[in-house]
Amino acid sequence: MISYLESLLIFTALAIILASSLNLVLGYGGMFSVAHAVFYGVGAYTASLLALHLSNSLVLSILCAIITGGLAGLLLAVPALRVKEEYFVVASLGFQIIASTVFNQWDAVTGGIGGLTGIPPASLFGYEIDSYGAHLVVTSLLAAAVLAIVAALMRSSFGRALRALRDDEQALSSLGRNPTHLRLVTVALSAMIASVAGVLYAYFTSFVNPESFTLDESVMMMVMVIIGGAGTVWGPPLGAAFVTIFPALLSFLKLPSSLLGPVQRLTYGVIMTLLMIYEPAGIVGLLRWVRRRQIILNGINGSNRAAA
């Protein structure tokens, strides 16, 4: 039971990293991308190949994955940003399809459909990360570091420029900032962060195959961001936690296995539809509404007591 809970928390931390990285592009940059699982996969394959053929150093794997992830991000961004903004999602879909084909067919490197197996445990400063507890600590620390980085970026001039890009590109250009350059940097940075999650995933599972980096995974990452609250620091982590933990809660309902998937997808669809209609800011927006309501009620109660 403890191992199951630790595994669930590890995957939740991975989801937080992925959702927070996608939030840079989707939430703050206003660019809809359905190719984020590609960068997740690039990081996972980079770490796996390094561990199998050169070194299982976690630090080296992360550094190399950041480089390859950033290059993959530029590979998407450079041609995609030459088209009109609304076509970015179409370009990202094409990129996802191409990458999935490469993952499946490049047997000599990716292992094809069978994937890569026997990935040794990661090594960190001479210590092997070979237990659930160790993986949980490392993954949680890196998830916390990603949240801190995103929060710091959004408080900086970069974050203000990115929000301006989303809200009014012409105003941003009038201030002397290059929108295309800002988009390139944002997509590359987002890909770099996502690739770190791929490294952690590869070392935790000791097995990597294309099924973990499909279009469905990219869409699920988008669901995390939207449900939690796009364009906020804490929204995507909340959405990631919900999307990761909710299937585990469904298992307690004793539903037939054939119904679990449809019920899960139906629930996400209903929640997203309701949020788009009543609270586009997602879970964060709901929490803010509850807080404002509580403050108003406290103020009314305080006034009534003073009058009495």
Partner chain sequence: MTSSKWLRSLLVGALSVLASAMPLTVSAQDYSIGVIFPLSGPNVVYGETFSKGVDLAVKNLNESEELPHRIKTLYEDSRALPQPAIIAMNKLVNVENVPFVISAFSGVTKAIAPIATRRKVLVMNGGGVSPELAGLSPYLFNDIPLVNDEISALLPYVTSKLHLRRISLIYVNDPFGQGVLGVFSAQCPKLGCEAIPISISPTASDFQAEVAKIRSAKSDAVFIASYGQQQNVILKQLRDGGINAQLLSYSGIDLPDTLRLPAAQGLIFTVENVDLGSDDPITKKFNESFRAVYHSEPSFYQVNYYNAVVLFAACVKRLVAKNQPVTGENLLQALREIKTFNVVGGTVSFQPNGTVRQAIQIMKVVDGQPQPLAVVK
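Counterpart to the form predicted alone, namely the form predicted in complex with its partner chain:
Chain only, nothing else included.
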């Protein structure tokens, strides 16, 4: 049981890193990107290739992945941001498709559809990260660090400019700020963070193939950000946890195999649709509502007691 929970929490922590990084682009930058799985993949392949051919040092892998991930981010952003902002989603779709093709076809490097197997465990300060417990500690610490970085970033002048950009791009440019430059930095930064998740994924699963970095995965990350609450620090991690843990909970429903898949997906879909209809601000919005209600209820109870 413990190992199962550990594996689930590891994937949750990875999802939190991915959703938080996408939130920079989507929630704060206002750019709809359906290419985030590409950066996740670039990080995973970078770490796998390093571990298979050079070194399994986690620190080195993360540094290299930040570089390759950042470059991949620029590769998307530089051409995409030349055109109008509205086309960014289309450009990112094209980028995702091209990247998927590269993952699938560049056999010499990515191993093609078959992927890369037998990735050795990572080493950190002389220790081998082999057990699930060790993976969980490392992944959780990095997820916490990412959350802290995003929160700090949003309080900084960079975050201020990014939120202003989302509100009114033209007004921002009239104040001497270059919107394209801001977006470029945001996409690159977000890609760097996502690629770190890729590194952790590769070392945990010790197997990477293109199936984990598809358009579907990118869309799933978008779902995490949106149902959690885009443009908030805590929304995307909550959304990530929901999207990862909820289907796992559903899998404990004892159903015949022919019903299992459809019932799980349907329940999941219905709950997400309801959430979006009744609470478009996402899970964070829902929590705020509950808290407000609680304060009011406490107030009423308090005055009742006083009256009695």
